[in-house]
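Take a look at this single chain in structure tokens; it is the form predicted on its own.
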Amino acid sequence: MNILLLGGGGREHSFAWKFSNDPGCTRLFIAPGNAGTAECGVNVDLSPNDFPAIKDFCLKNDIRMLVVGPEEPLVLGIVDFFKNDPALNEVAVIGPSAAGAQLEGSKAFAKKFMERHSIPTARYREVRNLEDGLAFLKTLQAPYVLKADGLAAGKGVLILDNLDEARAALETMLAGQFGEASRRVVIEEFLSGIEYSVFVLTDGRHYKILPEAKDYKRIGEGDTGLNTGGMGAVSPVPFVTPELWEKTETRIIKPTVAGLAAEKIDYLGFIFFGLINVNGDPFVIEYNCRMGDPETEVVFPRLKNQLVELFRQTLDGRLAEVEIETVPDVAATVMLTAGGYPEQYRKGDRIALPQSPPDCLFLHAGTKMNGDQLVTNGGRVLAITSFGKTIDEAVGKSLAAAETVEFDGKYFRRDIGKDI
């Protein structure tokens, strides 16, 4: 069949390249895509956000099956847009509708909906002002945690080591320093073990785990400085033990996709579980609606089945039916940025890429071709994924091609995997 897949960074490279060795993808196209989809596929100037548009491509071409890579399309109701239009009967959408895609739209409704359903979760408060803000961090200690209520490309969060500093973040959040995505703020109690990303893929009743990851969204070595949207992974991650795995599944997993049930909220999809292990125990962070990156990259290479197949047994209904095969060996990502990264960075600067080794893969992120030059195009620039087996032989091969890539003001953490 002909697929169409939304989004333009490593997590859909990583989906560009499972489809490529799919025999039941006929034709491929992604929209926009970067300069490593292109090998994959068909690169398309869409945004993914320009739901019109892209209804007219997919009559045009024949499009069986369209797979949102991105939040925001999910967020602003891309599913219910399809699902409503006559013409659009025979496309197949994977992922959620609007309303299901609140669990990542809003940071308030997540809260609200674990509290419903018993998911534990971190003791928290919404807050629109900052004298109520202030009253409820008076109570907490720190460090304090200040999430953008809204999407806020993976950086809408803030941990604060003192009081002080706590109010002058909520204070310019507030103001609109993520635009309308934190003014609305939810505060939380800081909640201290190691955190893990599980991913499921759900037909809105039943539902299949996939590879779990652990990712590293601190900029700086020994998890320092700024949040970004990830700057590496490791799959799997060794602490989840059978004990850890099956309390993630009995009291956050299992009462999550019941609650979307019981709530009649319209889920086929992935949920994204952004987890913590405090001292055994397994609590929510964050729920995102689709999967993560720079997690993808680590979880699909490691990912036996073939998608399509997958993804027609969920819109069929028949994921109980399918057994999820995986890699044993570990893979592990490092993610090269450009330099300044999260904040100000530059584009269009040349990249020297050379031959992936083997057991490695080049996973295109901010990329795009200037005539024949490849060239910086994102503040993530490109994810290398390596398979070995122990995370330190994965991680050294991702470092070592990491070695190889030029470009100006390249920049990556040389410690991921080193804490578990």
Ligand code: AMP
Given for the second form:
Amino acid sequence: MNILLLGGGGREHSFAWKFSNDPGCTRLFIAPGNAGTAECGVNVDLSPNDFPAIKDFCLKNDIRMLVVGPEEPLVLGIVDFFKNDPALNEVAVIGPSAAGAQLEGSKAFAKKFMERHSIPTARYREVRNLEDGLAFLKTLQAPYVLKADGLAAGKGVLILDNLDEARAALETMLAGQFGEASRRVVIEEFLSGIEYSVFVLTDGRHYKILPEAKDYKRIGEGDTGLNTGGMGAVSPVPFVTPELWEKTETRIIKPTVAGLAAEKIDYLGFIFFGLINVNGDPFVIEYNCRMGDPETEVVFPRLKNQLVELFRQTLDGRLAEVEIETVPDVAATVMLTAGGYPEQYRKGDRIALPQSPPDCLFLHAGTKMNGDQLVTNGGRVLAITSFGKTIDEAVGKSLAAAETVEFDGKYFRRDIGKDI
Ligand code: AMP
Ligand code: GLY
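Same protein, different state: after the form predicted on its own, show the form predicted together with the named molecule.
What follows is the entire complex, opening with the chain shown before.
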């Protein structure tokens, strides 16, 4: 079967790498892809948000499966667009409907959904004006968490140390700091604990849990500095004990999937639970309607199941019969970023990329070919994933490989996995 994969980051290279070893995939196309995905299939110069152009491409290239990597086309309704067009009824789509993608597309929607289904999460209030916001902020203690309701390219969450800063930040957000996305703001109680990421694949009724991961979001070592898309990840996560797993599944995963079904929200695809362990109890920090990046770079290398078969079983409502098989080894990924990231950064710097060592995967994020030359094309440039018997061994291999890759401004964190 021919497959079209949407997206162009490290997550999509991980999908493309899985598909390239999958007997169920005949031809793979990636839109827009990067220099890494071009080694697994054919890159197509199309925007994931240009639905009519994607339709055209699918019809001309006998695409039978569309796999959506990033959240934006899902929130914009690509699944509904495909379902509602009879010309596209031979194309199966992996991803939730626009209604389901609201779990990520609107923080206020997600909070109300959790409230309706008694899913543990931080206390909150949704506000549209400064007065209401201030009244609620005064009931909380520092630090203060402000979230733009809509998609804000991962930048819409602000954590403020005191009430004056929180007030000023709220005012700026409501005035449109993140455009329409922050005309509504969710103010939350700050939860103190350690974060972990859990992924499920669901057909809307059944679900299967994939390996968990821990992401490192801050730019600086010791979890300092600005938030990024993610500077590295490890899987499995040692502090996710059987007891925490059990609570995570019964208090969070089950009621989420059951809640979607009860509300007749059409959801087929991945749910990414951004969780926090507060003294042994799991709480939801956020939902995403897609896989994580860079978590996919450690989750998929540990997954033995072939994706095409898994997606077929999901589409056929046969997920209950499926057994998820994982490699027991630890996978760790270290992200190499461009100088300046996550603020202004350069693009177009030449990358000297050696052959990846055995046991190591070079998963491209922001790269492209400029003629014969590999160059940087994003803030996050390359994820280096390695396996080991321990976190230290896996991270050590990725760090050693990171030293061998060269480009101007290269930066990476050397402390991935050191805190767990
Ligand atoms: P989000 O985009 O919702 O994942 O938020 C980005 C980051 O902000 C999270 O990964 C957390 O580190 C932090 N964060 C969000 N909400 C809270 C909260 N209620 N308490 C503590 N930290 C939070
Ligand atoms: N690594 C966090 C995310 O994908 O949103």
